[in-house]
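One chain comes next, on its own, written out as structure tokens in the form predicted in complex with the partner chain.
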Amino acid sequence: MNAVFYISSLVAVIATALVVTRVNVVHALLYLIVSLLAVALIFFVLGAPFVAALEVLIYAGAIMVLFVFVIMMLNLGARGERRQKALLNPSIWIGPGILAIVLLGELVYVLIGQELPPTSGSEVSPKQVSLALFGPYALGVELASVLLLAGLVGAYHLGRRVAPPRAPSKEDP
């Protein structure tokens, strides 16, 4: 299983740092949904096979389809890949570059003193994410069913069809 993890692991790292890099903002989501599907892997390989379900349900199957549909209704193209390009300038990413090495060196310095948990524990069960979430966890999924809400109501204002101008009347006060 130790393999798995690792293996998986590592096509997370590989994909995500591909989706920084590719200019094609569809092939950019292509290896995206691929990095999901690693961490979905991860997850099932550390006895989470319920996270792992939602990770791909979720993540991968729900809300990049939803950045797949708003990018192709775009279809920015040519001019898309123009604007990516100029972003892999050098001098616009290695400020924030070095930031993140300096920041992964301190993650790995912390790491590297602490004994590690093993990597497969015991199989989680839904019941029992189920029970955290309603019993321990209650107000957070309160809130953030709050949020979404809260982005519910945000896009249906949004979205929402305004009425054609009337010609104003002698009736209207």
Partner chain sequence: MCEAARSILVVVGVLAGAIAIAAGLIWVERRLLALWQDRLGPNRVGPFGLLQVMADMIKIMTKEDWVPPFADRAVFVLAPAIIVVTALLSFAIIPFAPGIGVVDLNVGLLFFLAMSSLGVYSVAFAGWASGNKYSLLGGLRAAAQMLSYEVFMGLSLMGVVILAGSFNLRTIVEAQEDMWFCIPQFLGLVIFVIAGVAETHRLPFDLPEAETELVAGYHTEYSGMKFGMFFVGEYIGVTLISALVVTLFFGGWNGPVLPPIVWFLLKTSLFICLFILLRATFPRPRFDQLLGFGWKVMLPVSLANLLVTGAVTLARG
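Owing to the predicted nature of the structure, the values given are computational and were not obtained by experimental measurement. In this text, rigid core is short for the largest set of C-alphas that superpose within 1.5 Å between two forms. Positions refer to the first chain, counted from 1. What changes on going to the form predicted on its own:
- Fitting the two forms on the rigid core leaves the C-alpha of Leu57 displaced by under 2 angstroms between the two forms.
- Annotation: Cα of Ala138 displaced by at least 2 Å between the two forms, core superposition.
- With the core held fixed, the Cα of Val108 is displaced between the two forms by 2 Å or more.
Same protein, the form predicted on its own this time rather than the form predicted in complex with the partner chain?
Coming up is the bare chain, nothing alongside it.
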């Protein structure tokens, strides 16, 4: 079980380093998804399957879709269209694919080859998690959602095209 933890940690660190060093935003998003999946596997190995499922559903699913929509909303013009066509090149998918296959192999090893990791403490139901999130931690949840919305609006304003000012004509008052 320790080997699975360390390999997943290594995959997470490598994928996160590649997120930071990629020039193309879409490539960085692919590596970010792999990094989030590696963190989910770490949570699963540590005995928190519910947190691992939330990691996959919320971060690797919903937030990544939001990031993709923001990238699409920025509409980078002809240069962006060339980049999108370059995404069809299979060589771009080799790095994230290899890291994802390593994670898939680890997950299969954990689920089939070993017994589930022992959990420490008591079992927590999804209802208890939601009551905690929207009870004493409701302010933190709302602040996080406002922060995400501010990032979305900021990305839109940074990426929008501003029309150059036009020269006044004789017909303008």
